[in-house]
Amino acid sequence: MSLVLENISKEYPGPGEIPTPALAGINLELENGRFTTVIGPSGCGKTTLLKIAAGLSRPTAGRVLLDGEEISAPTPKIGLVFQEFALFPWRNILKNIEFGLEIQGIKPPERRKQARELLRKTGLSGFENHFPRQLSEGMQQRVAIARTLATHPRVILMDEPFGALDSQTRNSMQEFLLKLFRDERPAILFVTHNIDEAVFLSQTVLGLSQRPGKIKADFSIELDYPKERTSTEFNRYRREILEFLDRERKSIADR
């Protein structure tokens, strides 16, 4: 399965009749078993790109294809995880994870079975009757990821999912996500501002330019999992990506 973004551009209404461009000419293909991260200056269209890929927003030009079929609305085949956990506070953890299966019409015994298996995979067994407010932020994000996995998406889009976590919890969640990635083998498109996170998680890091966002850099991270954050090669990739971001920031400042 592959998700293809074909010549995607996006404009928003601006002052008067002048539109504000957000993205321009994005071409990208995501394949099963590939972890791709997008970085770039603030306001370069990273979140807009994810929303278009998820079918939540229509591009001004171009199209999104999933296995050759155009995507114009959300589909269970594409899962989306935001920085905000977006859990239902009135539902316990088990019922939060069941939600997507419930919408699909899966009968209660089967959806409970699948939800409990996801609790096991995400290290949340024993917390099924807890409510979101009773869990740590890291555990809540695990629930959000488990709820996304419940519908068996083959593409997972993640918008800075660990941005609000402390550094220790963030590192733990990165390890957790990599284990799920290696077990499930989906295609993942991940947005972050954190260079260390991008190198640690990804096989490919794409750099977006200043607005309107274009793919201006493509870094192939040729490191085997698990990656050693303090290695010479790891830090070489960090330095290359940092230099790219610095160039983009300077070009904005020089405008």
Ligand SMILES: Nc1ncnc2c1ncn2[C@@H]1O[C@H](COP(=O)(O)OP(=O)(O)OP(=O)(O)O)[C@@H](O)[C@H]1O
Given for the second form:
Amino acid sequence: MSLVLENISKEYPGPGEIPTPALAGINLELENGRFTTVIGPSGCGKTTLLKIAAGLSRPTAGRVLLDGEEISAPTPKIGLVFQEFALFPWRNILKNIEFGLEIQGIKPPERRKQARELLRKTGLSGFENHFPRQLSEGMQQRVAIARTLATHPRVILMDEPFGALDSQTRNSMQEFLLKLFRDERPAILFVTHNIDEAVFLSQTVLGLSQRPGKIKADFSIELDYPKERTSTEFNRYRREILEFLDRERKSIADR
Ligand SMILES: Nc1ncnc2c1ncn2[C@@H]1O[C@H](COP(=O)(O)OP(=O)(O)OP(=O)(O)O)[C@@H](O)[C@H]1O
Ligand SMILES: [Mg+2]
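What would the structure be for the form predicted in complex with the named molecule, given that what you showed me was the form predicted alone?
After this comes the whole thing, all chains and molecules, with the earlier chain placed first.
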């Protein structure tokens, strides 16, 4: 499966009829077995890009093609982990994770089994019968991730999914996601502000410019999984990306 973003631009209506350009001329191709991360200054259009890729927001110009077919609305083939997609407060944790499987018509014993397995993998065993409000923010985020992964989507879009987690949990979620990525080989488009996370997870890191976001840098991370965070090469990539972000930040400050 492939998701292609073709010449995407987006303008939001702004105050006083002056439009806010958020993205300009984005071309991107996501394929199964490719892990791509987008990094860039705050407000440069990363979330906008993911929403357009998901069919949740319409671009002002350009097209989004899933296996060659234009999409203009969300599809179950694309799994989303966005911070604003809260859990269902009236469903317990197990039932939250089962949601997508239920929609697919999978019978209760089977979907329960799969949901329990995901609970275990995300370190949430024992919380099956809790409700979202009874969990910490980081735990809720893990449930949201498990809920998305339950249906094995071939394309996964993730907007800062680990942002609310402490660094230990964050590292174990990164490892969990990589294991899933390597076992199931979906196409992943991931957004983070964390350079270490970007290098650790991805094969490609795209650097967006200040707003309106354009793809200004394309880092190909040529390290084999599992990556060694303390290696010299790992740190070389970190430094290159940091320098890119610093340049972008300064060019905003100089405007
Ligand atoms: N619904 C909206 N209506 C109007 N303007 C919007 C809307 N959503 C985003 N914008 C504007 O588009 C630009 C890009 O926003 P976006 O949320 O995509 O940035 P981002 O790169 O995800 O930022 P951050 O790193 O802070 O999450 C910003 O200038 C923002 O003000
Ligand atoms: Mg954002």
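In this text, rigid core is short for the largest set of C-alphas that superpose within 1.5 Å between two forms. What you see is a predicted model; the values in this text were computed from it and never measured. Positions refer to the first chain, counted from 1.
Legend entry - between these two forms, rigid part identical for Gly40 and Asn96: Per C-alpha fit, Gly40 does not go with Asn96.
Legend entry - Degrees turned by the smaller rigid body between these two forms, as judged from C-alpha superposition: Angle of the smaller part against the larger: 19 degrees.
Inset, instruction - Enter the rigid core superposed C-alpha shift of Arg133 between these two forms, rounded to one decimal in Å. - result: Comparing between these two forms after core fitting, Arg133 shifts 4.5 Å at its C-alpha.
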